[in-house]
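There is one chain below, alone, in structure tokens, taken in the form predicted alone.
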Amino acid sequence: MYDQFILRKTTLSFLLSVASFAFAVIACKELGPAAPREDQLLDGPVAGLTPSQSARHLAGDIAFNDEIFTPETGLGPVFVANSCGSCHPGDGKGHPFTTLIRFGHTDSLGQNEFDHGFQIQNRAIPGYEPEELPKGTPFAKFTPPSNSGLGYLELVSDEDILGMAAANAKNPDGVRGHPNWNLLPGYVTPRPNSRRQGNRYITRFGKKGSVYNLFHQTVVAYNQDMGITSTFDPSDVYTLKSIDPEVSDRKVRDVVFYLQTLKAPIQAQP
């Protein structure tokens, strides 16, 4: 009789445990937020990619969002962040931890330009000191922007940009947009039919549109934000000397393709 009682008690305890687990699962399912629909996600590829393009998009996604650099893989020695995704979490806007600090300098035309200027690398690997802004130096702080839909911006023609600037040149409220003309590094090839002023081209990415295209932006971000050199920009941010590349050409171009094929931001419904 005692053995039967123990058996019944054990069975009852087991059934109660199963019931409690099932109730918890159902409760979580009922009380927890539902998974967002695909069209509500911030990141994700544009429609219509081929299988090979989808694979490349995924490779760029992994390099952008999953790869975290360390001193052993080339981080620094001074830097702002240790990954692309830490500045753009979920391909969205940055946060105070990854605020960029740039200080002004005078360019060849005598203009003081924050967005073309130098950037403070405010973190460092062990054994090195992070950079500090010289006292009294003018500076500006920038929050990394969202990445979604950048490929569409890259496709906007120079003619359209100039047309929009001309259309609001006499805007009565005084708000007027001006295209940014900038020098290009040697590794950037201008698009066909690009407009230029002397040896300067219309740029459109980065703060105040100081960077020419997503390839230019990606190379600069690897170098200036993470201290990662490439064959395109082999200059070490600490010594300013050329060193061996710490990221492959293929990975850089995969990240560029990923950014080019991210879908546009979700538009609010009226």
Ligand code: HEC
Contents of the next structure:
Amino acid sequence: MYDQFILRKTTLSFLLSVASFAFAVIACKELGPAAPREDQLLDGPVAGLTPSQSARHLAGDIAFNDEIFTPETGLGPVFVANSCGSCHPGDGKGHPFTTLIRFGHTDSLGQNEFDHGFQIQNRAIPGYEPEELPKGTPFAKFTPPSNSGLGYLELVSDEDILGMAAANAKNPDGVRGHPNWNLLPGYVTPRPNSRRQGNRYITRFGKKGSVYNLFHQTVVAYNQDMGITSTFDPSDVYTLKSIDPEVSDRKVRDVVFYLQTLKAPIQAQP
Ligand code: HEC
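In place of the form predicted alone, the structure of the form predicted together with heme C (HEC) is requested.
Every component of the complex follows; first up is the chain already shown.
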């Protein structure tokens, strides 16, 4: 009788553990996120690259994601982060710890009030003071956006942008797109067929679409986000004096090629 009881008890607890294991497996399947499908990944090249283009994409990938700058390789002296990938992880969005702070930099007469540009470099290498937000200045925090599929945006013509703006110019709901016309730095060559208004061109990347192309964005990111000078923008972020390049032209162009050839994730169909 006692033996039978023990046996029953063991069988019962065995059955219970089998059941709870099965439940756990099912629950994990139901609750855990499935691995994303290949066509939903942000990181990866567009299809159809030649072997030499693939090699270039890979070189840009390494420079973007794996190269961590140090004081020895030119970081700073003041900076925000030490690699492109630390702010754009997996070519995706950043998070609250990787925001950039920009501040208003003109006085009531439209004059630039500050010597050191308009972005706070809130970190510094040993021996230097990180920058602080000037008191009472209006500022905004920017979260890094995803970087995938931007090569497609670069190929949209100015004509199409103007066409889209014209098409919704009379939108009764008041939601309208306005092209941003800007001056370009000397190292940026406008595309053939670019539209102009005086010296200004339509810019399209970055916040408020204020950057002309991916090359322009990359040069500014090296300089302003990491304190890395190039022949394109040799100005040291701390002294504002020209110094020797800390990243090669080739590497900058490889990163641009990498951005241009990052695939666009397939959007879910509504
Ligand atoms: C400190 C964080 C940080 C670092 C480091 C950084 N970025 Fe960014 N990036 C941002 C933020 C924030 C934005 C959005 C604001 C802006 O336009 O500048 C942005 C915007 C961009 C955009 C425009 C995306 C769009 O949709 O228009 C590109 C391209 C880009 N970054 C590439 C790079 C590259 C290449 C590097 C390295 C050379 C880099 N970033 C380093 C934070 C960062």
